[in-house]
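Next up: just one chain, as structure tokens, the form predicted alone.
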Amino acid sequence: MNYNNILFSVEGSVAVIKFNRPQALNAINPDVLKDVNAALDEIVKNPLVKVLVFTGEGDKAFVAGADIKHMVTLTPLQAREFGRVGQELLFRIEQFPMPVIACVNGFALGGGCEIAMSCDFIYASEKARFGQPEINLGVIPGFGGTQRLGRRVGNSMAKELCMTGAIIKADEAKNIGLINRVFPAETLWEETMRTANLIASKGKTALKGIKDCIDRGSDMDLINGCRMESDAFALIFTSPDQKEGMSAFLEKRTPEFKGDLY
């Protein structure tokens, strides 16, 4: 399929989703948003597949923001329309059946922040610029911001980002637990995808579990969330991962992991 505003790849079991609107800082706008759709679609389907990257073409931005050129004459019902459909697509995100990692190698504001947030973890160049600005349009974050980001970061921390409007450093990102790593620009992509890597050589089904477990289980208390996880333990006991991972441990030999319940 050919798609005009990302750049869609496979480099063996990995995924590439590359926002390819330079020109505007990779800003989001409606058909941007159809276009991840649409390759989120192209990767479900495609079984080799195990983990999911987002970043970003060029050297500037990850996503920049939604494209303010496309805001500025919306209607009210027309905003709320656009910040549902953005919300419904981070939430696949959020929700999709393997890892996604947000390889940020620029600024990351807004919609982009927002986008960055909704993925499992993010690495993140030196260079790289994170922040909700919307207060300074005279708005408030609309794709999930107000939400995300106190969860991450903290209520307090996320008031004082939004309502400043503050964009804030790689490294200051890091310290407050927005990010996961930062790397040197140069070195970016290849420690991305060295991760990336890694985790497509464990069990899709092993590597499932665990993200629902999390995810689900931080909305829960402890003995429920653990509960959870048991169950979640003995379903991967019908698994040919479970029975190959073990099997090669005893035999001293590196796995292959090929089964997949989902």
Given for the second form:
Amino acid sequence: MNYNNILFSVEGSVAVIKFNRPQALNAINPDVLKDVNAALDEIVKNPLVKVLVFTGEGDKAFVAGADIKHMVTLTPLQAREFGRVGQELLFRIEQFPMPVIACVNGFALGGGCEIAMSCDFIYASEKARFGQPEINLGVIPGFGGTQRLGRRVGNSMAKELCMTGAIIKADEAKNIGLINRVFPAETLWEETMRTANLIASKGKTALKGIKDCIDRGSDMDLINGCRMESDAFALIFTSPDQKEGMSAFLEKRTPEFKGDLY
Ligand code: DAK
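Can you return the structure of this protein in the form predicted together with ligand DAK rather than the form predicted alone?
Up next: the whole complex, starting with the chain shown before.
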């Protein structure tokens, strides 16, 4: 399928969605949301894909937010619909049945920071900048920023960032726990793909189990979370990956994971 607002590719077992409106610093409008949803549809139909990476085209931005030119004239009902569609997409990314990495190459502001936070983890270049500057436009975050930021960095830090609209550098984002790692701009892509390919060499069923257990467990008490983990653990014993992984260890060879319960 051809896309106007993203670049979509599959490199081995890794799918890459690149936001591609560099003239507007990859700002998000409804057409971008449609393109991303369509690419996600393609990925779920492709059994070879095991990891998804989001990044931005150009050397300046991941996504500089929702498109202000689009939003300025919205009626309240249109604004609610834009927010609803965006939030649904971010839930979809968060619950996507494979690991999702945000490779943040520049500005990740507003909706861009929110998209990155819906990914499983964030790698960033030293040039990356993060923030929820909606307050400077007289509005509040609308794609889940008031909810996900506090879950990542604690409510008081989230309040400070959302209330000041401050734009922070990658090393500060790492210090507060918003992102996992910072790399020089020249090596960010290579390092991201190295991790993506490493993860893609693991078993798809076990990867999905880890993602589900960590995400669902964070809303549970410890006992129920551990019970859920036991059930997920048991389920993996119906996958050929469990036999393959354990047999390969005992036979002193590299496992070849092919199983897919999902
Ligand atoms: N939207 C549209 N265009 C944008 C943009 C954006 N978010 N960010 C940048 N651009 C455009 C600029 O207008 C400029 O276009 P031209 O003037 O050349 O036509 C071009 O990209 C280059 O930007 P600059 O010339 O400004 O570049 P600088 O290096 O000087 O500055 C900057 C870079 C990232 C600091 C600056 O562009 C900036 O402050 N951008 C806005 C960042 C921002 O405020 N982001 C948050 C947007 S609000 C909701 C749903 C969602 C949301 C809210 C509610 N519901 C409906 C419930 C989400 C809101 C947001 O994300």
